[in-house]
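Have a look below at one chain only, the form predicted on its own, in structure tokens format.
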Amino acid sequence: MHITRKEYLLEQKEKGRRLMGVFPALYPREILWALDIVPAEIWDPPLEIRQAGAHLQPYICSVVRLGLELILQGKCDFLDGFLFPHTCDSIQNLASVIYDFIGARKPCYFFYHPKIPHGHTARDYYLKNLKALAAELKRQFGPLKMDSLREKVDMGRRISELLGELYDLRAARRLDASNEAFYRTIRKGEYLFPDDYIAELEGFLTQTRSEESRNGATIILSGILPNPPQILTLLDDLDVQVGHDDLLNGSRRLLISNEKPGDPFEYMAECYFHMPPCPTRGSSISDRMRHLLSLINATGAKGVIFNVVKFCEPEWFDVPNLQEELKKRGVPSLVLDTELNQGLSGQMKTRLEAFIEIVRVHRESITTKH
């Protein structure tokens, strides 16, 4: 039986857990879990903005903007507290709106990571902020046991083997599931304790796994999220796959070393550093090109859409130099300006439309020539 991300959350505290509210994007999130604190993440509620506006300037990102919206219309108060990861400078000015100026009656918790380059004191510094963390939290929600760490840690290595698993066979064209189920699936970890969404992906990849390829032409997603979602739609309508992405809420945080847990500080701090790269954390556009080429040389795509939330400074610095560089070796790419929740108006289904046709005639024209 489905129930709603809000009927589960209120599930998960009549069991005892307390509920985080945390801002997007990258959090230890095994510390919370370690807690009894289910993570429920704020990203893109469905709201009609009506109050926020009157607390942030009309050129900040809709994702900023959503989540006071969901704190000033009183859909936050079941939480127990806030976690601000320190993602970009928008979320930080929210954080002080929040915390400073509206006057939220909620504990505000701040986790500060290290930005590229990484100097030889970055790993000190993360490792220093995750105690830190744990630190803080202890005095609402008692001290951190090691042995709980340490399963939710396991439990955070099995999800990224996982997702992982689904990630590659997408790639290769293994996987029989729509780009909306797909990512109605992966998007469930913003909300499910880990013992649930482990069971979740473990369900997926049992219904989903095939022996038999897929057709159609693939393309890479890039951006923040999947969102507006009716773009996954129009894909799926137009039988064009998905075949990685370049999300951060997606596998840019797949949370993936090849280390095996001991220490788990240590082994997050490890995973934390072999991240793909990201704007939020500085990386180079030289590294993010390496990575999106990888990304299509390993499944095939034939285009790479940049879906892009209007205003989402981190990736506005980079697609251009990356939509350029991507024009030099022949890689048809298309960029989307968005709202979050904003539909598919007819021009971006035009648009969209039109450059499918194109992949379409640059992967006959490959395969013609081989």
Contents of the next structure:
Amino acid sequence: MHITRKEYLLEQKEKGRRLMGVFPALYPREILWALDIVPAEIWDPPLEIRQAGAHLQPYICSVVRLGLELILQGKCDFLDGFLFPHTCDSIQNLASVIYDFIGARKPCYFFYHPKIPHGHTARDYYLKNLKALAAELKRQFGPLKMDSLREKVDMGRRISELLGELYDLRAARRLDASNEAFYRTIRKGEYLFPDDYIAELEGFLTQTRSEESRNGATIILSGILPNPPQILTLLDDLDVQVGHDDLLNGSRRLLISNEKPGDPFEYMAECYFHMPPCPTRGSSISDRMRHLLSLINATGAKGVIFNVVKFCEPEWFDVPNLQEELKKRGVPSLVLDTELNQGLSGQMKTRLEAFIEIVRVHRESITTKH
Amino acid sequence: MTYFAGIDVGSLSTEAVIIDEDATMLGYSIQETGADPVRAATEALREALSLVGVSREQLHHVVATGYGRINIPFADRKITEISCHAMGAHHLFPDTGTVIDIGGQDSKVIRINAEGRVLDFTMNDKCAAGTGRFLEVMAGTFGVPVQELGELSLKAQKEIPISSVCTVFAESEVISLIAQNRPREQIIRGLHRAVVSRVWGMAQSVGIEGAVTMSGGVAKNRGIVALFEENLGHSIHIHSEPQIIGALGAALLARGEIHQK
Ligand SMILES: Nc1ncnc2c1ncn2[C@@H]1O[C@H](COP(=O)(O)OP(=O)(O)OP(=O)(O)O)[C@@H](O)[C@H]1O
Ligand SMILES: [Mg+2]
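I've shown you the form predicted on its own. Could you give me the structure of the form predicted together with the partner chain?
The complete assembly is shown below, putting the previous chain first.
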């Protein structure tokens, strides 16, 4: 598919579908799909910040900044509404800047999910909010047919399967794709309707599945999203593969449940509570650490890169502890604090390259010891 | 005999070092990087080669480092300054556990192991605070050569603290101190303190262990070295030409690659 995101969305609108601007990160996409709504996720629009600064404190991250800029520059005028998941305080504030203050002139929806993802009350709360969101959306975009919802739940499952397969192949070094191509493909899920996304992922799998196992160093990439993309291309140039990620818009959103879908709402809840740990859902450091170590074991990665969006509170809370724990276990890690779409400064490139040099020496010394 | 070269293309200076197969340093050249890094690298290599009487053909392997490493056409490999300064410092002072490299635009604190390999490092971001550039701007404000700044700071009996770390703010702070007729040496001493505090703060995230070696042009500033030593409570290794440590490390890594094969 060689059309741009904007062209695709306009085409969808032509077909009679509705478009919803969705802020990061977690939301029940199946409900939107079933209502024939295309979610267009807003993570890192390629814009220069001109107006958003006037509404936000200087210490607000660039995800929020760019999202607001997109609206202020009138680039969302073709959308039919906005959805704000309660991911962090900054996105919550953005919702109120847009809804209460600027006046979005479009329906705005809010989705709350539990921040302590265990126990019955959390599950009940989540189910209640799923149904509340469905009811609200129905009022504007309805009707919501259960058959359609079931069908979309199946599609969501299929997407998760395909993504799971891609991630597993990559972890097993049997995926012949650059880091840049991998994330370019994965990220199409931020705006493609599920049937198109499934086709895209299937095509990518056929193209990149490889019989030969890849050599070379492997790292784990942690953070919110793979931006600046120059991180990926620099790793490609250095012949380093991201073996797995712990990215909020990557594998932290992988919905995998062994249960067969029965009631769609129950199934969606089931998936939510099976997602990998994430600070935006209040996961503990020990859960996150266990998860990171499992990714390291599964891939043979020799280091972790924390690519943290500047001022991202949920991420920054955990990073020092995670680094400390990794250090205790002899796993090198690097923190890059990046601004979206700002590329990599010379210093950041040097830091990244020097880190890879450490990882390589580490790897050699481990291999020679054996 | 085969020879190896290391070239460090920094933001201000470019160095070339030639070593032989026994890792003995035969000679070096230091050039200003200027607006054309490739030319500076070519010139540094040419001069170093002619000083030691070795031809280009006798060079077995060349490693480029420094911010300009990317574009050097005659380099066989590129390695970051972090790894190169580590190896260079280790070679000159084998007990080195920590390297502090302060150059024109970067300052780095590097922790290394007994083989001269990097264990951990920290580095400044875009900001010029705590770099040679900061000292150059301040030298300009006083109208004294940057080479004399260190000696002036050592003359001060007292120190006037500078509250801004930012180069731009510190400069206007200095200008108003000059206007108040405050003693020049004391202000300069305060500026040196600002640089050292900044780098010292960075160092805390990796920790300082083992003997400390300073590299880069700012290691020639005795005022800076003295303040680091004061913080540490013991002396620091300073080579007679600290500016070439990165290029020396690059040459050693060039030699190491061949010897491993
Ligand atoms: N003789 C000297 N006395 C005191 N300071 C000096 C002397 N020569 C150079 N410097 C200082 O060293 C700095 C330059 O250091 P160096 O040559 O290591 O930088 P570089 O390697 O080009 O820069 P970078 O590594 O940041 O890219 C100057 O800014 C100056 O402050
Ligand atoms: Mg340098």
